[in-house]
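Quick heads-up: it's one chain on its own, the form predicted together with its partner chain, in structure tokens.
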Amino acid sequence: MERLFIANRGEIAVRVIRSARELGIRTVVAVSEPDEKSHAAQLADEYRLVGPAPATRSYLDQSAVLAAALDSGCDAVHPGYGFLSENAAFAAAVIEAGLTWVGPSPEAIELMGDKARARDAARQAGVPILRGSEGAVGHGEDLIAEGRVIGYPLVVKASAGGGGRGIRLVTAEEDLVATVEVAQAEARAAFGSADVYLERFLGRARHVEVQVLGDGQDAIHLGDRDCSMQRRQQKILEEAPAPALPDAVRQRIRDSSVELARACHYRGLGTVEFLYDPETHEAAFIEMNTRLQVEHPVTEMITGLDLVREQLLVAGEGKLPLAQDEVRFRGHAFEFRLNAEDPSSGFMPSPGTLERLDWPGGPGVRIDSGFVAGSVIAPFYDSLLAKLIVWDASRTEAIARSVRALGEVDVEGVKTTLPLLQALIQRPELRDVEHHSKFLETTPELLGGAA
């Protein structure tokens, strides 16, 4: 690999330029018009212009996005997160073209992108699933029986879905028939796609993940995530390794995540998604993300590895670049999602320019920025405008760290998500690990105002 193109924006596309430009690897961002100015294309080597603002005129458009990749000779794509990350077309695509896809294989994104089917290999794998039905459900009478099976309440999930969305709750029997009928409209109508599955509710859960690192034969882990902290599905606060998890259930994520990444052939980076319910000690798979993620850093400081560097290796040489038994765990780390949104006004969007953008430092405190002081946030893009991520030798510690971190950062220009984070990281439910993936919404005075 020598010349990487990049297919993405912001604190992610600047994030593999560092990692690549360490390899001795070229970098090509993609930039839309609005983002020709942007501090990803003046950090990359290279940068090429993909398409005007809205996303599926530039950074969804796969012909142009891959034509980009094809004239400024690159020989690999990294798709980053979100945008084409998880498309298996795109994928396809890129490797019919000749090039390396910075990715798992079309295959693996495909079996993972149908919910259905993933939890079937799911539990092939012997990783623990909530009671369900057995793939799509049909209609009339095996619905009904399928629905005693389960129990109530019940969700009925689009296997099309994901990430939180495609989802109904069912609380009584009588309810199930008409509500899996919605559902299977929405998906066809969302999604493209009718099926939809059942599955046990879980109430007051919590979020945690493993990552996993596979070469297509072989995988390993890289420790577990919490990531409970949420607004509408969306990650706010995240840290690594997961608190308060038993160890025997910790060992069994850990285990049947790298157990399901061998059984797919699973090539790269990816995440597998759990529910742990606090209360009977019991996880249960959700989903895998065939990408690397957002809150990838805090595995990075409890590692002291470099993910996008591993996905590179992996990419470029098609084997593990080291064995499971030389990945150590140390410390604790928080990542804290800043997001260009004002929590005051229920949380919104406050696009504009950066007049002031000072970042706190000191041990055990890093930044990953897509923008610098001057830079413009455009409104046509999600709102993350930075991750501050910090470390130390315990949670305690890492929690006291990130109160006076979170205490330096000084931003002018546009409303952030500052103070929630503030507030969030004071709070005694997080302290104790009483938080689950709807307290954010069941606490109004943190979403009034956190000051």
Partner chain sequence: MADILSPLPGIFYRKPGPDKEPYVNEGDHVDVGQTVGVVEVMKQFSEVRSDVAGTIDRFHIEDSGTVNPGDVIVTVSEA
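C-alpha atoms forming the largest set that superposes within 1.5 Å between two forms make up the rigid core. Residue numbers count along the first chain shown, from 1. Just so we're clear, the structure is a prediction, and the values are computed from it rather than from any experiment. First, how it differs from the form predicted on its own.
- In a rigid-core overlay of the protein, A172 has its C-alpha displaced by at least 2 Å between these two forms.
Hand over the structure of the form predicted on its own; the form predicted together with its partner chain is what we had up.
Partners and other molecules have been left off, which leaves just the chain.
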């Protein structure tokens, strides 16, 4: 691999550029018209325009992105996260064009992208799963019977969904048929497939996940994370390792995630996500994300590994760069997603020019951002401004360092979610690991009433 095309923008484009440069790989980054003066465009060796502002006509335009990769003489494509990163058709097109795809095979992406099939694959690999339907559900009496076997409350999930989208809660049998019909219509419109499946609902569960790395034949894990602090299924802060997880549960989800990766001949980085019930100590499979995760830095902080570098090495050399017994874990890390949003106005995006941007420093503090002072946050894309990552020798010390680091952040020109992050890190529920994935919805005062 000599010349890498980065089919993404913002902080993840910057992140990939830096790791590639350390490996001696030249980089070309895709940009839309508003991003021609972005930090990523300035940092890369070159940039290529792929279209106007709307993502559908630029970063999601498969033909334009592939043409730019080929025209710029690149021999590999890194999709980052979001956009085309989990698009099996695009991955296949990249490979058919003779380029290296930095990610899993199109077949693995397609398998894990179908949540019902992924659930069945997980079950066959020995991954614990929640009680639920076997594949997509039907209609009428069969549907009612299936709901009774699973029990209420349950959730209706779009088979092609993911990232918290395409999920509807059903608390009573009389609502099941209508909810499934609505969910099927929504799934068809949003994902192109009306298939949905049923799964038991855990009300106060934590969201934990395992980072895996595979080469298509073998696989290892790089530890676990907790991503329970969410708003409307979107993660706000993450930590590694997952706290207050019984040793037996931790070992089972790690081992079974590796088995799943091996079973689907997984290549590259992937994340196997679980719900964990602290009352029953039950962990159950949610989905597998076939890409680099936003929260990968906390894993890097506790392992000392550069996950993007490992990803590039696997793609370029075709084999795992390290063995399981070479992975070491040390300390505890948090990641805080700082978004350009206004919490007082229902978390509306807050685009604008960053007039001032001061970040904290000191040992164990890292900033991943695609912006610098003077950058313009456009209204067309995700509102992520930066990720603040904090490490220390223990969770208690990492919390104390996080409080200090968050207090030193100074952003002017746009509204941000900084006040929410500062409040969350000092909540006793988080310190005592009593929070769960619905915590913010049950604590609306933290959101200014905008739960």
